[in-house]
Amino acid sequence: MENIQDLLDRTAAFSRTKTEGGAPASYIPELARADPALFSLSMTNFDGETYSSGDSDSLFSMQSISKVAALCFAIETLGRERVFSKIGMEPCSEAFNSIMKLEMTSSIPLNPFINAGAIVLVEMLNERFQALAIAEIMDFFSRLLGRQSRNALHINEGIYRSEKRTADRNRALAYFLHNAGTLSGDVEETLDLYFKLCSIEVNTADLSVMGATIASGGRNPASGTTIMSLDTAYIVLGLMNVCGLYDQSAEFAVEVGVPAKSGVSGGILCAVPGRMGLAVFSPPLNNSGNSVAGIRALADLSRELKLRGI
């Protein structure tokens, strides 16, 4: 392990100037406004370790990476019965926004990593806290990720305002989810905490520590504490296998080979069972909404680090 820092300090400096052929997601304006050069790299390892590179104080909003998090507290808290019998598990080869597969599927979002899939899982999480649904999912997140009460997370208020207020297409899915009965509650409500999620800031460490949790079957090893079942942490690698990089997943399986999932800020999280947690941020995307440096890096990761299980 004394290697790692090295690893991780060439990785950044090679893989941080990969970013040919993408840019900022730009359909959020606050996001749009990102850094295109910055880069941060993570791993921590089941002692609790946490080893980072590049610009590592840099905080993100988690975007779609927040949907790994909502899905373990949800099965957590709601049940796997419960949270499947409204999201399917299969993987989606249209962009994660897509209305088409709605349309194709009975109304019922093919997994809970696409954004039809999360507002309906945001929905059930709302149903059940009601007032309390945001500080009792960002208490989690905060177990999840290892932060203290001193050092909580918050919602960068100016991406979440950005979000809510050009989110056409993510208010076509909910109405569509509504008109088709898959949604029963208030549309701008379930949308307003999927903005919130979507908006939390974090960074490459944070999420290198929640992918060691669900690594390890549940266990933080920043917190010594366990924060999911194991039978969760199955479910949630199984899913972030075949789904977590939306139309791109199987690519990404071939070339990296470990379960992982982005959010269009540019971050990417990896979760190598028995092994470690990754996380990597780099703002340029491709066309899938995936970071094209973060990916570069992890692919040479997982060759170096032999991550395959092979």
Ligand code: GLN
The other form holds:
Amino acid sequence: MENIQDLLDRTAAFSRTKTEGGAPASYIPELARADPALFSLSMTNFDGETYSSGDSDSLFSMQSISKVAALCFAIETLGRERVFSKIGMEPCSEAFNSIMKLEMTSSIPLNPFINAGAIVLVEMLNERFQALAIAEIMDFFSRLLGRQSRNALHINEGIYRSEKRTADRNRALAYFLHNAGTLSGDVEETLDLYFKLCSIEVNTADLSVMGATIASGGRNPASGTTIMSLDTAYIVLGLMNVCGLYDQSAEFAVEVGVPAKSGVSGGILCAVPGRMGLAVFSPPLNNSGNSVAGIRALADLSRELKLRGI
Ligand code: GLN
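What would the structure be for the form predicted together with glutamine (GLN), rather than the form predicted alone?
Everything in the complex follows now, all chains and molecules, and the chain you saw is the first one.
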């Protein structure tokens, strides 16, 4: 049988150019500068071994993938009941930054992976940790990703400032939520923390370790330490299954069929329960804000590795 490194190399070589119809995100000006030809793919197994192929040294901002890590941390520190008192657990058929559902139904965001839900989550963390929030969150992210110390993770200042300067849409969402009473703290302070989390830089190896940690039920296979409870992993896996790729989540379930989460810098994180973590990076996005070549590579790997069990 072909070994895993050869399989990743073959998949990367085949998929990296399959970006037709996609373009790097441009609504955050700094993201539009990404090299559309970059492509990286990583896998981490439960022995803690990571395999990578392509431009695996490339760093990119977590963007919405940070919402998964923030959710893990929030459930672990605040508890499930508190987190889901102001955020739902249902998929959203609108874009990740849509304001429509909030106004039409209730001012409780549908899930923690759309922007409105993540902003509410970030306010809860900010309220709990105050000035220490960013340090505490980055410390948790470092452990989840298998980085050595919190100093090893960095915020990309250019992306952070670029998003903060141009985030009218997220501001609109947040002020709407504040007006409705779902948010009660300082909106700009909450948004500032949200932008920082979106701008944390990682590579696909980091994300594949994070995927393996969630997929194993909470144990980071690289460091051997338990990062979260099995119950937290179940919640996160369930939501990744139905909300991980925004309004393309159902199509992704058909094409790939494993719990995943995408971000607008072009990353996709996958946690294959009981098997492995996978991550891919390629900046050109489709209309839903998901990596075109990334989905293609994951669909191929899902078949080759029988990630659906069959
Ligand atoms: N920082 C981005 C935003 O808030 C994250 C969205 C995403 O990755 N889909 O718009």
